[in-house]
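Take a look at this one chain, the form predicted together with its partner chain, written out in structure tokens.
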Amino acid sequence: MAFVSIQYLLKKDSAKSKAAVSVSDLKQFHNTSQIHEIFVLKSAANIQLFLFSEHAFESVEHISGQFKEIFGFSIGSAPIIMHENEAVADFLKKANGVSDSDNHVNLLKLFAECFNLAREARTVGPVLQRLFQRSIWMHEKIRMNTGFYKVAVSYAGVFCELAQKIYDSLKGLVVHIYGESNFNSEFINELHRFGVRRFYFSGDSEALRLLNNRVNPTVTVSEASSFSQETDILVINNSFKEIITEDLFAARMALKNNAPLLVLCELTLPGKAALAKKFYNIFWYNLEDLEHLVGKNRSARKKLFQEIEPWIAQEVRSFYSWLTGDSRYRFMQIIGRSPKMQEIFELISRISQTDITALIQGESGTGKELVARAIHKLSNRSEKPFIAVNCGAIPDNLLESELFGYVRGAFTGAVNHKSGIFFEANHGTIFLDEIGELPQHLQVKILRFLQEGDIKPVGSNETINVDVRVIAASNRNLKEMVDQDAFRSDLYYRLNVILLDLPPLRKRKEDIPILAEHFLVKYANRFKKDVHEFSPEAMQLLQTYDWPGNVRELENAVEHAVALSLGKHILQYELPSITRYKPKSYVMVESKESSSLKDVEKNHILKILDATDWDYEKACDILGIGRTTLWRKLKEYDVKQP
């Protein structure tokens, strides 16, 4: 097993270096290099490869050569190569923007963009996926627990912060920019982001072009000598220093009733600064002062970084223990290597730290409660209670008092006060399974809780405010229920802030072997049996069966088989008889001796299409034919997607 990162510096003048990495190049590189997982991170000046292989790399130089040949970037100097822990730590640091050099927001965005590309090219697998998921999770953790991302380290960021300290909100302010500067575009971007929409400026064509590209600023080009007296923020670059005069300030202060004026001057001009001092509400800054501030913020960030560094080290350690352990395809007790499950894992990492409401939808037995538990475990509420309620299992008339509690005398037999599940789950998470079974009047109450955050026990006139995160789940399609008026649409939209759609097992057949092996070990230990593996025929059977009961059914089947097993292998006939029936899939005709070659071909194509969920590209990969051929054959057999 090996994890390597190779970082190249790109030559700035090369046209190729500006272009994005293409999916086809990535695919080609993946095929020729025979590396299991590849992630390419490309920014304007850098390109970095993160490579994971199950075996040790023969030669990094060789891979580097292949990379250069396929991608054709003109590379500046010798690459920086990092191995194992160092490379993993580098990935985490870069993804979270905890290095000093770059702005964090863009970097995580860049990671996400490059990752989508790699997913499209199918060059990333569970290892890099996990690293990316953990990065996102860490990013949220840093954001929620430290002020790290709030510390501005760019000139423009620091300047806007300064302006905010003076004006509070920058909305509605008027900015006047004089002259050309390298910083203009940075300032304009940042000021626009903070809500400034009125720009005046004199003498810079590049800045004008940039402004005109913006959605809705009012841009006025004024003569070099004129000065907008409404100006709140004045940016003066070198060539225009002559415009600063006492009269100018006097006119401005008189017109705007001495409202504060923030001046940023590119050069240090002591004479002009003294001029500004004559007026009491003028704040005078030079670029040099901003530089000082940036330096200060940098060191503040470094201090915060020392707080974060141990987290990263910890994350690297846990990543390695995961990588070398047998839990590679596990995410908080959930097992899955299929891309769909990896996406679910990513979504869980993304949403767990916030208190957002989530709706989990999936067939029975797909692991909805496990997902809810994972969200809870990864959240800041993990120390607090997690309570699961199956709304379908409790009789309607009891459900309300179960959920919200009741006060003494609320109904016959209510001799004591009882606090409901919502109250007991305070500060924790409540998992409402089978939410579709909830009677209408309780749907209203849940909706009220989601909107106001308070509950009303049965028979009580007073509401109690509780802080509970709600995760709901349903095995029925709630959207359809809404359409049929069986479920309140307002509650549906309130719950469906984030939808986690768990795929049924038949749509992620690549997960069956690892799931089956996991259950095999579990039950072999429980029954104290020396069963090691499935016979190839048994495994084949497991993979062809449709699993209408999903993972739960698979678990029961394996339990059954382990209990019956006599030897070290699980044989075909030891599995429950139901799995030995013919699969209830699109393909109904097994190849018989009497069937013609065409029939066999047609059936095989259909089988593959069925298995790949009618993804033509994947099917072509498996069948080893081109898309045109596939299309021709489908037409020939008159087959259409069901």
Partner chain sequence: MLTLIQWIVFLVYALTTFFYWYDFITEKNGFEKKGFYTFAIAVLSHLGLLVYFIYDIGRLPIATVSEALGTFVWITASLYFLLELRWKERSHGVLILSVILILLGNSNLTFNISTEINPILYDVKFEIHVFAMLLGYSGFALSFIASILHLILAREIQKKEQGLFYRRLPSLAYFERISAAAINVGLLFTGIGFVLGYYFAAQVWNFKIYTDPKIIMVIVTWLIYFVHFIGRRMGKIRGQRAALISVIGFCLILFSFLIISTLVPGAHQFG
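Please could you give me the other form, the form predicted on its own, since above is the form predicted together with its partner chain?
Here we give the lone chain, stripped of any partners or molecules.
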């Protein structure tokens, strides 16, 4: 196995340097390179490939040649090549915006956009998916536990910090820019991110057109001779510094009652000292001032990075432990390789570090409690209690006292005080499973807790404040229950801040083989049996049955089969009888006596590819061959994807 990163500097005069990487190019590169997983991170100045292969690479030069041929980018210098640990660490740093030269916000946005493109092209798999998911989790950890992301290291970021100190909020401010500069688009986009919506520009019309192509907000043309009386931030580039006169400043300060004015010049403005002395509420900066502040902030970030660096080193070690182990498709005890499950894993990573309320929806047996436990384990509450409550398993008359406790004498038999589950889960997580079964009067109490954080034991007039994260789950459609007045709408919207919709097993059948193998190992060890794999017929039955009981039913079926097995293979007749329906057959090739073996093979492969919409991964699973073998055969047949 090999993990490699290759970074290229793009030529500035390359017509393609500003072009986006396309899905079709990614697919073509993936299909012809014999590399299992590919992620391309592209900015205007450089492009970086993160590559994972089950086998050693032929040569980096060969990959570079294929890359240039397919993508058509003009490379400016020799590539920077990183292998194994160094490449993984670089991925984590880039994904978290903690590299020395990174602007955190912009890089993370770019990283996420490029990764979503790779997912659309299906060039990333469990290895890169795991790194991305762990990066999201680490980003939240860095954000919650350090001040790293609050330290700006770009001119625009530092300028926005200065503006915030002067104005508190940037919403509603007016910005006027004189003349074209390489920094204009960066400043405008950063100010827009902080809430500024009104931008004016004085200068060449072609420069304005180009500027509007590079920025998020629309910049409006203005007369070159004056700036708006409403102006709060003034950016003056070199070619216009001569026309900015004392009279213009005097008019603006008089009309806005000496309200603060922030001025940025590329170089020092002529007469700045006299203007500063006359107008006390004008704040003057030039690029040298910003450069000094950026330098100070970079030093501060280096100190903060010393706290983050051990986390990255630990993630690299964990990654290789995971990669070389048997848990390639496992995420916090949840198993899945399908795109939908990878999305669920990513969502868990995103929300675990925050205390946001989550609703997990899915059929019985899809693993809702496993998801809730994963969120808890990845959160800052992981050392505190996790308590699961099945709202449908406790009688209505006992449920309130179980959840909120009671005081002595609250009812017949209440001879002692009882604290209740919410109190016992203080500083931890409570998982309310099957919350759709909750009686209406208790729905009101749960709603009050979510709003106020207070509980009231049965029989008590006093409220108790507790710090508990609530994760709810239901195998019923709560929205439909709301429409039928069977569930409170206000509670539903309080719970449904984040929805994790778990797919049934019949909609992620590519996960069945790895789930079945996992359960096979589990029960072979438990029953001390020397059984290692499923026969092809047994596996076909597992993959064609619809599993109404989902993962739980699959586990029971494998347990049943292992208990009955007599040899080293699970046979189809050792599976529960309910699974032994006539299997749905894949498209079979019509045999012709005149066809050669090669023709039969070619036709069969092409029919499987057509049946799977040319999804190489699914086709390889059905054909029982590796991606490299499939690619070699298609090359031998001189067949290209339509």
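By rigid core we mean the largest C-alpha set that fits within 1.5 Å across both forms. Being a predicted model, the structure only gives us computed values, none of them experimental. Positions refer to the first chain, counted from 1.
Peer 1: How about residue 611 - superposed on the rigid core, does its CA move between the two forms by 2 Å or more?
Peer 2: Yes; residue 611 is a residue whose C-alpha shifts (by 2 Å or more) between the two forms when the cores are overlaid.
Peer 1: Determine, after fitting the two forms on their core, whether residue 257 shows a C-alpha shift of 2 Å or more between the two forms.
Peer 2: Yes, the C-alpha moves 2 Å or more.
Peer 1: Once you line up the core, how about residue 184: does its CA shift reach 2 Å between the two forms?
Peer 2: Yes, residue 184 moves 2 Å or more.
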